[in-house]
Amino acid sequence: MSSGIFTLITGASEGLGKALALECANRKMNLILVALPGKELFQLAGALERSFQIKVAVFEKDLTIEEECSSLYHEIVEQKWEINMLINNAGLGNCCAFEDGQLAGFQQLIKLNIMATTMLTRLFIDLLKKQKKSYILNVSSLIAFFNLPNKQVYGGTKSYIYYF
């Protein structure tokens, strides 16, 4: 893939991440799309390239794993791709009573919603600062402003992102 400036979007294969990818593509922005392994990401990338004549790179990563966050950064640096926008959209939710939830599930939620967002922002900030204009969008939620039953841990992670 040739040089150019890219927007990096995590959680890009569905939902809000996919909508953000479509909006950025419509604005002729080259994209680096990151999501869990699955054919949806490649299908989206192909459709965006054909429809909008942009460059799209795909990375299948589990961002709950710290090493995968690091490898994403290092692979992009090795390719010498310029990044002017980081959209930290990847996230997990939960919808069970806290006492019924599993600790491992809460840990995954915290790893993705808090740790991956923090780590990717720190890793990419120096690359972003090399651009004349650069942006970071950390996707939170309205739940950061109020309590919902059975969403305590999720709400806490989204509050962190809001304040971060």
Ligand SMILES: NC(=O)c1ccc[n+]([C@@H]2O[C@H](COP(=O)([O-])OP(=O)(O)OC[C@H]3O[C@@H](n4cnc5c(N)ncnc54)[C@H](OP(=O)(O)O)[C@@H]3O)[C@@H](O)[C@H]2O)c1
The other form holds:
Amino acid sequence: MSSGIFTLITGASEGLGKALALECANRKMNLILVALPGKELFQLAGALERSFQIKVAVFEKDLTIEEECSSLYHEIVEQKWEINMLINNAGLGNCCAFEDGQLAGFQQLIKLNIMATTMLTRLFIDLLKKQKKSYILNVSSLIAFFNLPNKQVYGGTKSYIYYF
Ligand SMILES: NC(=O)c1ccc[n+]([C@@H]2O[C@H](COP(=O)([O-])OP(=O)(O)OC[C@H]3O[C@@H](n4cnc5c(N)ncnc54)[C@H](OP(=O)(O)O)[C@@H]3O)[C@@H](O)[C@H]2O)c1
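Given the form predicted on its own above, what does the protein look like in the form predicted together with the ligand?
Following is the full complex, with the preceding chain placed first.
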């Protein structure tokens, strides 16, 4: 794929991330889409390329894994692609009484919602600052503004994102 300026969207295979990808494509923005391995992202990339005549790159990464956040950054740098927008959208939710939750599940949630967002922002910020104008969108939630039962950990991660 030739050079160009890209918007990087995490969690782009479905939900809000997919909707954001469509919105950006409609504005003729080239895209780098990230999600867990699966065919949805490739199908979406193909459809967006055909419909909007933009460039779309796909990276299958598990962003709860630190090394995969790093490799995403290094693979993009190797390609010499420019980035002017980072959308940290990938996020996990949970809904259960805290005492019924599994620690491993809480850890995954914190890794994706907090660690990946923080890490990708730090990794990509120098690249973003090379552009005349660049943007970061970190997706929080209304839950950052109040407490909800059975969503203590999710609410905590989204409060972090709001203040971050
Ligand atoms: N839905 C709501 O009501 C709501 C409300 C407020 C805020 N939000 C926030 O909005 C964001 C998107 O939510 P959504 O409901 O649209 O989510 P969703 O439909 O469940 O989609 C989640 C996306 O994140 C990706 N993802 C999940 N785990 C990942 C991982 N370990 N590494 C990389 N990608 C991963 C998924 O990829 P795969 O398809 O490959 O699994 C998918 O693309 C989240 O941050 C969420 O907290 C949502």
